[in-house]
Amino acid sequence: MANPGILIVVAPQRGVLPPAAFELVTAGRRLADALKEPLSAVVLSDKAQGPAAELAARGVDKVYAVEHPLLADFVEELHAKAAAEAARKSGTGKILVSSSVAGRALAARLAVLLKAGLAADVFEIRPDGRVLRPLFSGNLIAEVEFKTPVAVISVAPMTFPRAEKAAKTGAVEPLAFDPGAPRSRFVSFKAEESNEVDLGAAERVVSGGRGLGGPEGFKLVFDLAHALGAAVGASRAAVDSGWIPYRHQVGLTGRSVRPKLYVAVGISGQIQHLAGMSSSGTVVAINPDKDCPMMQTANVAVQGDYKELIPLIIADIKKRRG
């Protein structure tokens, strides 16, 4: 039998809650409104006031504020021993964490600590405690009962909605943390330079396939996205054939979007691909094959070529904003 309430874990990046946060408030509340169980978080940050408030006001019931110097950077050790010690603070049973890259890491180092049993990746989580995740870059689906008091949930990113702000606001409860003596330490950190729109966040997503034919058919997807302000995305199939790099992957084996628009050029729409951006608003689909998956899939299908069709639409677009 798990132990009752939910806690949220979140380290700030560079002092700015990330959106995952916000999507992990909203698979608490549920889950703790299905429940009627409380739901609490844990800030873990060199200054966690001001991130412990805003998610005390979307509708978090207490969040614990773990505050010190060491925290200001991500480090597994350091992170992983505080959010340990407000989860035995808080007694909760399920504690959930972003299956982003330090979030697994952190995800992992916890269960370790609190003994828990620990799932990735999750994209349903029922209220009897089982959960969904793929695997085999999802062609299984894998429903988990956890045996542990406490059970350790990583939530697949864009899997659930952001929340908004809540009618009551939650407290804000300041948590002493030791870190005593660390064996590891943060060094440096280099961010990407980059252009772009982050696909991460994005909400316009324009994605190419393996349909474009070779890395060259890219460029009039980048100059559709740069029209529409938004970001660029891939299938695996055109990432796997080294048109593209990693990271513009979208799919269960890359990366999953949730933005208002998103538009697939040349994809066939494979269920691994449909799995990462299946909760987007609208879905544009330009295709030769009108029969495929992701034209059947789409609100708006276009069949046609698309070295013909993406510079009639970008011409449209400047001619509308003039």
Second form
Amino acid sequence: MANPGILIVVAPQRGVLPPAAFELVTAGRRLADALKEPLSAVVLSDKAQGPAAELAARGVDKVYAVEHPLLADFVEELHAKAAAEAARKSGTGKILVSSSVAGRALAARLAVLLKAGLAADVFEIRPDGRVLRPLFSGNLIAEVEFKTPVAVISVAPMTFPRAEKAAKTGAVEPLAFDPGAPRSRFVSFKAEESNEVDLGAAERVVSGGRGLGGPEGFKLVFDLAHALGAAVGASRAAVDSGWIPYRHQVGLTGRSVRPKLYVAVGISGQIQHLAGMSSSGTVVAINPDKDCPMMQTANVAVQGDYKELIPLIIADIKKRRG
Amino acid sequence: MPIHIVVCVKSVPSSAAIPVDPGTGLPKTAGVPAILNPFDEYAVEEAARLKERLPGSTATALTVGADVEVLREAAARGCDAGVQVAGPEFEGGDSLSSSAALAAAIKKLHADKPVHLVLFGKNASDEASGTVGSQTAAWLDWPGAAGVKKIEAADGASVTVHRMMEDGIDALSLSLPACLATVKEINEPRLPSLKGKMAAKKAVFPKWGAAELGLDPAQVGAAGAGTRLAKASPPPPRPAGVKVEGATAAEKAAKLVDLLLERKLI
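Could the form predicted in complex with its partner chain be shown next, to go alongside the form predicted alone?
After this comes the whole thing, all chains and molecules, with the earlier chain placed first.
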């Protein structure tokens, strides 16, 4: 069983706090209240004061602001070193990090620096110290316990609601950081197409699969996503066919998503795809084949031709919104 | 300049449909055929491609575990040598203790012939923590990056890599030696050649235990693990779904929108 205290580790990306940071605040707050332990956070950034104040306003008791120009962009060894110093200073036993690309690497390094047990992609943290995470592509749920005084937990995005402003604002404390002689250097960043909702943080996702019949089918998928305010996903079959770039791929070899609403259009539902989206709140399947696995597992199954259905669904939504 | 690459590979069950042993409450993988972790194929392929780009380079496959066949598979796909870290003391390890064992073996290889790059797959298909690359880097105190989709330039002193982030691509420059966890965008693995298969068949792989690595048995396997798998169970069944019925497509569309509004999903 880990030592008392909960510490959230947050690395703003491109100067912005990711929505997952507020999900960590909720996860941390629930655990802190259940255990009657303090909740602290550490923000690692070149401009840490603003994000630190934002976390304090959302109810984190104490936020350490570690500010250094070399923390502007994610460099795993530097961020982990800074996080480890904050963790040692706070003396907390349970450390929460988001399972993003950066968060996963940060949690991994941090665990070794603190000689701590690590559980990744956790979706439930129990007050008895055990955590739940998927095993074998989500075919099994593992109940993991920690043997070390410090536990590092990377939390799957979208599993906790995002914390709002709290009644009581916490304190912000600056923390100095000496990066030493870094051996990793951030060179540049090239953004993906803008104006797209990020899959991992989306509350709604519309995905297309082989059943679209061709790349032009994604036009309707994008239209529906736009009408729903959703991100666009895809099955591996659609990506492998070159209909849509890989970054949209959902599933075992793509991204894992956990939106409130997942609409699968023309996706038969192979196990590899289901592994990446079966934790979604409500799954809607649109498919002509009523017997395919996706139609069988979906919460809402609509049998039919997507080319006919999607324009009608969009028109109906527009009509009701006036 | 030729470099020495170590590729860390893992043996995993060939299927994800793993039952739970009712006696222990733990996953029962006995009897399920083992394969090279599919994500590790990309790391092995990248090592083979780096060898082609930098003639005279060598690649050593490294595994922690009882299955030596993954080393044979890596050799068939282009690795020159392989090392197996195995013994009863390594059983029941988690990402913390397994990465410690990998790091110790890499140190030993490094002392014998300096290592420049250590490559990993994105994650193992069984436990899928996706953290062992960065954990190994931390034990070694070497720089590293995860999510690597391109190794742009590597010489004996540094490497430039492209890292796939949620919002775009980062470029990083790392001094060597460094640990890189790859993603599947990095290449398209080729099938093993017949020549490679023949050579792999005859290959002999040294086996190192904790003693050879200078590790205390308390640091490895279950003893050195930071976590314990208490139990595993199938996920709760999803509630039965509803079928949206209608005489026409328009009727179905309207009913679907009704339902989404009713459940406050849109």
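Each form is matched to the other, and the largest set of C-alpha atoms that superpose within 1.5 Å is called the rigid core. For clarity, every value in this text was computed on a predicted model and none was experimentally measured. Residue numbers count along the first chain shown, from 1.
Discussion item. After core superposition, I'd like to know whether Ser154 moves between these two forms (criterion: C-alpha shift of 2 angstroms or more).
Written reply: Moves: no, less than 2 Å.
Item to complete: Examine Pro127 after superposing the rigid core and state whether its CA is displaced by 2 Å or more between these two forms.
Response: No, shifts by less than 2 Å.
Item to complete: Answer yes if the CA of Asp289 moves 2 Å or more between these two forms after aligning the rigid core, and no otherwise.
Response: It does, since the Asp289 C-alpha is displaced 2 Å or more between these two forms after the core fit.
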